Amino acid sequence: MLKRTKAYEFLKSTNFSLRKPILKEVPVEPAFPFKEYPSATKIKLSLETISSTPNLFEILSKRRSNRDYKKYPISLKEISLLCYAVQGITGRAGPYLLRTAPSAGALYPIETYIAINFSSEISPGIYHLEIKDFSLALLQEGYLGDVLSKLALGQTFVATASVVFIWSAVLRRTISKYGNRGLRYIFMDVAHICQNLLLACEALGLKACPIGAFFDEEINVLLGLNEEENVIYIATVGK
């Protein structure tokens, strides 16, 4: 039964093999390395030093999901300092702007929005990620947790967590250049954007939970995304 289902088809349609050629495939046109939103309302985000934290394996030996959260406001140093650990500039090689978390050719088809629920300086909303001037934009205002609740299966913590960390993924700018198994990559880099976040948290002695299971069409819709772009990922975040 497993060989007839459309992921082990995917995965064998997509190995590499010494044993048979690699196919060209349909060409697919690149898309711009960034998504901007340059009408929005932005806010800077800034990188203020930490004065301690634990070292980096006492941080994964203590790393859980948590769901329960009360509430509670985060600030704009802590939503900052997240959001460089999840999507942050740390170099530059020719035209790619290198972040904390790999990605497959440098290509970063991963985008970032935010929706903040409870923060003691920045007004509920989603907002958008923006790489190059490490900015949100706002898109949309007021505080949307119950909607991210439903959307998300029902899960009620998503409405109590202070923000959520919302991916998705422009496939063209993977697929142009890897095809078919670009896809793998696209999710090997959400996966270790997510890791980064989880990590950062439980630095900064907050608590975050990973989401997989939401409705993905009704997420679009929301973030205003267009058919090239598919939210594949979430993390609630709070205290």
Ligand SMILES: Cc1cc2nc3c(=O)[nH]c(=O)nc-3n(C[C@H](O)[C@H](O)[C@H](O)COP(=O)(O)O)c2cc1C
The other form holds:
Amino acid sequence: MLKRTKAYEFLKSTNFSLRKPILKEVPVEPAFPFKEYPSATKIKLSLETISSTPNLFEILSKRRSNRDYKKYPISLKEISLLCYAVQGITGRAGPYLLRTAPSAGALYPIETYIAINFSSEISPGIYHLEIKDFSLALLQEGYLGDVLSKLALGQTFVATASVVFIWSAVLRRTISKYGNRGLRYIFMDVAHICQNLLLACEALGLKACPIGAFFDEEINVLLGLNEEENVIYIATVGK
Ligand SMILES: Cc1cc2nc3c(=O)[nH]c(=O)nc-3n(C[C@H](O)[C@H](O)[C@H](O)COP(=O)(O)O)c2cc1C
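Hand over the structure of the form predicted together with the ligand; the form predicted alone is what we had up.
All chains and molecules follow, beginning with the one already shown.
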């Protein structure tokens, strides 16, 4: 029966083997590597770092998914550090802006959206992380925790989290180079990004939980995404 599932079919049909040539697939046009909202109101994130955090191995041993949040008002500095951990720019290689998390072919197919529920300095709303100028672009104002909780299959802790990270994939960026196999890489990319967030949270004394259960279509609509960009992962952060 497993062999009749789409998952099995996808994995097997995107396997490489020494026994088979790597076939050329239907060509897909590449996409622009950055998404930006130039006319949105922007909040500049802070590039200030912190001088001391627990030892990495202590962080690794303590990381646990946590869903018990008390509507903690997260600061701009904490949000900035989390955004840096997620997709901060750390280097350049030709035209590529290298980040804290690796990406297949340095194509960076993942976009980060942040729903701020409770913050001491930033108004509640949905923001887009603008990679190049390290800022948040305001997309939608107001507390959306209850809406997001409903769209995360009713998981109530989404409403009490301080911030909800929402990651989408711009398929064309990776699929144009790697074809169908690129879908595997897209999910690997987002997992690296999410793990950076989880470890950074632990380092800052915050708690986080990854979320894979959500109503994709409605979250895509909430963020105003076109059909080439899809939400693929979410994580809550709180205290
Ligand atoms: C891909 C993925 C999807 C997940 N989705 C959810 C989710 O929708 N809701 C939830 O409460 N936890 C979710 N989790 C968290 C897992 O339940 C958790 O990682 C697991 O129970 C192990 O516990 P730990 O993270 O505390 O070590 C998800 C974790 C992963 C990696």
